[in-house]
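A single chain comes next, written as structure tokens; it is the form predicted on its own.
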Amino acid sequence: MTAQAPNYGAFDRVDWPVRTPRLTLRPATAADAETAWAWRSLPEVTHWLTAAWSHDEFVRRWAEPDRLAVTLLVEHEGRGVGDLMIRVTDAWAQAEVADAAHGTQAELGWSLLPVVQGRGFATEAVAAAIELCVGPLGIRRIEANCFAANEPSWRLMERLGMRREGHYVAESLHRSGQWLDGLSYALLASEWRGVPPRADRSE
């Protein structure tokens, strides 16, 4: 039951760009690729993303179109802080439904500077992604997973109400040299409640 390649004109179903209480998402560009590089090259950022690059191949690897198409650049007062992937995709289907699960699912990722860690910005960046899933881009399925050691990310997706759906043991090769267990969480749209009270005060 695999997905199939994600759809990569979803963004262009959304009146860019989308502002938070404090954050701007808008699509990245390959012009962000040195701001990107500000948080993307920290240890304690790297330490748990695919993304063990030289600055040259990290550049060229960001202006990649189909990289493109799935990125959003984070920004706080006009400052690049963190980035968010939604990569839509079809939901696996038999075929004789198949063309109603197409563009139903989107899988989450997201990174921040450290720096602006622990005043929400995470929280409300996830949870501004969310909102664009069951709205313009009508995802019914939204999932993330992490390394079952991150903690503060699989605590974020509780926090934003997603449901722990797989605990895999062993199963990822970190850069270290260990296999870490990982962690599956999902949310439907139907469940979705919005951003949590107090999001401004954790990550």
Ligand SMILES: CC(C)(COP(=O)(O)OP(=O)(O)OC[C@H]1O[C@@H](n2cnc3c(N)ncnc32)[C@H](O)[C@@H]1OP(=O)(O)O)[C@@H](O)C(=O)NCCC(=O)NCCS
Contents of the next structure:
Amino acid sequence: MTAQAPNYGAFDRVDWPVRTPRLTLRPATAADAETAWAWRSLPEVTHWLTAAWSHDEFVRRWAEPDRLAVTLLVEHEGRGVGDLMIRVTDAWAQAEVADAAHGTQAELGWSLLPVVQGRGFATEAVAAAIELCVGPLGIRRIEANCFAANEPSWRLMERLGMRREGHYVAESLHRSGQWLDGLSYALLASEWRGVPPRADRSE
Ligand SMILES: CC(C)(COP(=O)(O)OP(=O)(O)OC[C@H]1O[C@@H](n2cnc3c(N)ncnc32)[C@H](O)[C@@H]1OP(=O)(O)O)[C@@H](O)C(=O)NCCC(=O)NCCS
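We have the form predicted on its own; now please give the form predicted in complex with the ligand.
Every chain and every other molecule in the complex is listed next, the one we just looked at coming first.
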């Protein structure tokens, strides 16, 4: 996940905490750095992330205001289990209509403690993030990107009904030294129907 820009005060427009059936979402604080280090220190989590920082570098970067402005902590039964990024941006627009494109787009990102993976927590948390985007944040287009080889991430996006819009060949250099394919996904607010029922269950 990259945190590149202020969030236009997006988190100030939400009534926190946000609760889902199993999770609580709230804006991250500097004091959450050690909690997040529990998963952000693990190679299986950092493998696909932008950086695998040392502990001290991670703690310093986690607390940067621009980063906290886009980061949510995900808690389960009072324990931090993951983090989400919601970065509100401007859609590209021609100059005459740029004001109308201000703050209309959001980029999402995620990481989850491995011991709680495989239970649908990421699906539940990202669905809540999308609800925030289409609700109080007033976002019209939601985007996310991943390496094509990061199957859990693109499966998550497809579970949520996001559309694969781009496949970029040998686009990004992984720290392994390999040039890897990338994928981009998106969802328009008008397309959001909530989390579809699981195909393996009669819900
Ligand atoms: C991406 C990531 C969050 C996905 O985690 P995940 O555990 O696969 O996702 P969920 O928590 O939504 O769980 C979904 C899995 O649990 C299963 N599941 C069980 N109960 C479920 C429920 N109630 N609802 C949905 N899925 C459920 C699903 O079938 C799915 O398994 P499958 O992919 O084998 O079909 C995780 O792999 C991760 O943190 N990766 C490292 C960080 C990273 O890559 N970040 C993104 C960089 S672009």
